[in-house]
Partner chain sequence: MLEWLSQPWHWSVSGILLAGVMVTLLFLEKSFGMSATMRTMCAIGGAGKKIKFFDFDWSTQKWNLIFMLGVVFGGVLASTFLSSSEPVDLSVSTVDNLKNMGVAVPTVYTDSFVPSNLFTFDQLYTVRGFVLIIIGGFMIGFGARYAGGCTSGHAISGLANLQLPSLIAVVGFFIGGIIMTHLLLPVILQL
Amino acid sequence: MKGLKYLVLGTLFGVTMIKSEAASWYRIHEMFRFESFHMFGIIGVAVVLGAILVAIIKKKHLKTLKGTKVPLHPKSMSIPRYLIGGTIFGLGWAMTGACPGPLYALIGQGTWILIVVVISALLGTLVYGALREKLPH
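Structure for the listed sequence, which is one chain, in the form predicted on its own:
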């Protein structure tokens, strides 16, 4: 029962991703070909909303549901690190047609081939963990 709230939130997130077509391969393909504003609009709204919510969390010193402080640590702006990581992320997104966010929703929708993408993403995470100290900071 402890994980029920996460299951419900995850399900709502997945339904939202599917219904808004944010998980649609065709919409993602249109975005990377600069043929449609749909995905740029969704991403833009998410970035603006996220920035507003972080500002509210900082200003009002909001706490988590467990009552602990929300950890917001400043990031170092290492250009090579973000350039390399963003390029790898973007290439993976373009090749698979799926951002990591809706992968499980797409599998739940019946797009079973994306199990290969989930396994690949998990392996990539393990490789990153093994090489993290050797990568540019």
Contents of the next structure:
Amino acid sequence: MKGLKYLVLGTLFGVTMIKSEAASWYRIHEMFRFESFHMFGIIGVAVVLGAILVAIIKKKHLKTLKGTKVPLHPKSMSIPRYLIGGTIFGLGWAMTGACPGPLYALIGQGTWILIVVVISALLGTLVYGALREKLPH
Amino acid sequence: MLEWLSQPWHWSVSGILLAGVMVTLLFLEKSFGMSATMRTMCAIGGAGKKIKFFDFDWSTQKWNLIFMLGVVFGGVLASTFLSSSEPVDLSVSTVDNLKNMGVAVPTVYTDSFVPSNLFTFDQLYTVRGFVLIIIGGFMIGFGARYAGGCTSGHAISGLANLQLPSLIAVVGFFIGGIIMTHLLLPVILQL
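Could I see the form predicted together with the partner chain next, after the form predicted on its own?
Whole complex next, starting from this chain.
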């Protein structure tokens, strides 16, 4: 069962999203009002610890379990793409109070209305794909 | 054990687990990114026949769909076995402001995730519900693909890899989030 490890990792991530309350609309709202440290603490610890581990991987030239290069690719530089795309995402994030990971976890929790959010997000993905050539990148 | 796990998890514990998931995926030759699943689902649905962006070998993304099913299952586990007895512990000023705007404030754990008077199927027939649920969802999907990633891909994986593009994307997330939360949401809630 090759996929089992991904299922286990996804489950751990899903439980973490719920139990850390990162999947709460209220926590996201509070974050954008800068009235609690909670979300900044979660993201901050993940980034700092992640950066240390990534730096170790690079410094020691660690390989994946298959012996291949660890997929740490530099992203191509652009300002409009990340700034405009990011801002649109941020507007949506503050409306639905959930980004894709938490959305899936909340659906598992039985918040069925969020299935409609996922369908809308799929539509948004589709429209981006269709308009891609016409947008500044 | 279950009782101990059922308490709300401290932010540091959650941060450590997130970094752990990201790095474990790296050692499995994969990049942590949840919104990529949406592109994959469009591709599976046949969007690649008409739109080049979805014309790729989605079998390389199967692992991410399995991961996504795990996330859903994590939600099932958390709600079945790890329900806390306390509602989300928000700051007093946030709660006061929500009450002023007419947003339901959580008094029990089960109401801690989405406002019970905004995120319902009935609300889809109101302007504010339609905007928050349908337009909000659309912008998440559109914006994430435009920016090439969402919170997991940019704010966690990208920043941990010290990528300037990811930092720009995260600045964008906050520009959008602040504009929505402080300027637009109070207006949308009146619709």
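We call the rigid core whatever largest set of C-alpha positions still superposes within 1.5 Å between the two forms. Just so it is clear, the structure is predicted and the values come from calculations on it, not from any experiment. Residue numbers count along the first chain shown, from 1.
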At the hinge of two rigid parts that rotate between the two forms, the residue from Ala94, Ile115, Phe13, Gly108: Phe13
Should the larger rigid part be superposed on its C-alpha atoms, how many degrees would the smaller part be seen to turn between the two forms? 8
Can you give me the Cα shift for Lys63 between the two forms? Core-superposed, in angstrom, one decimal please. 5.2
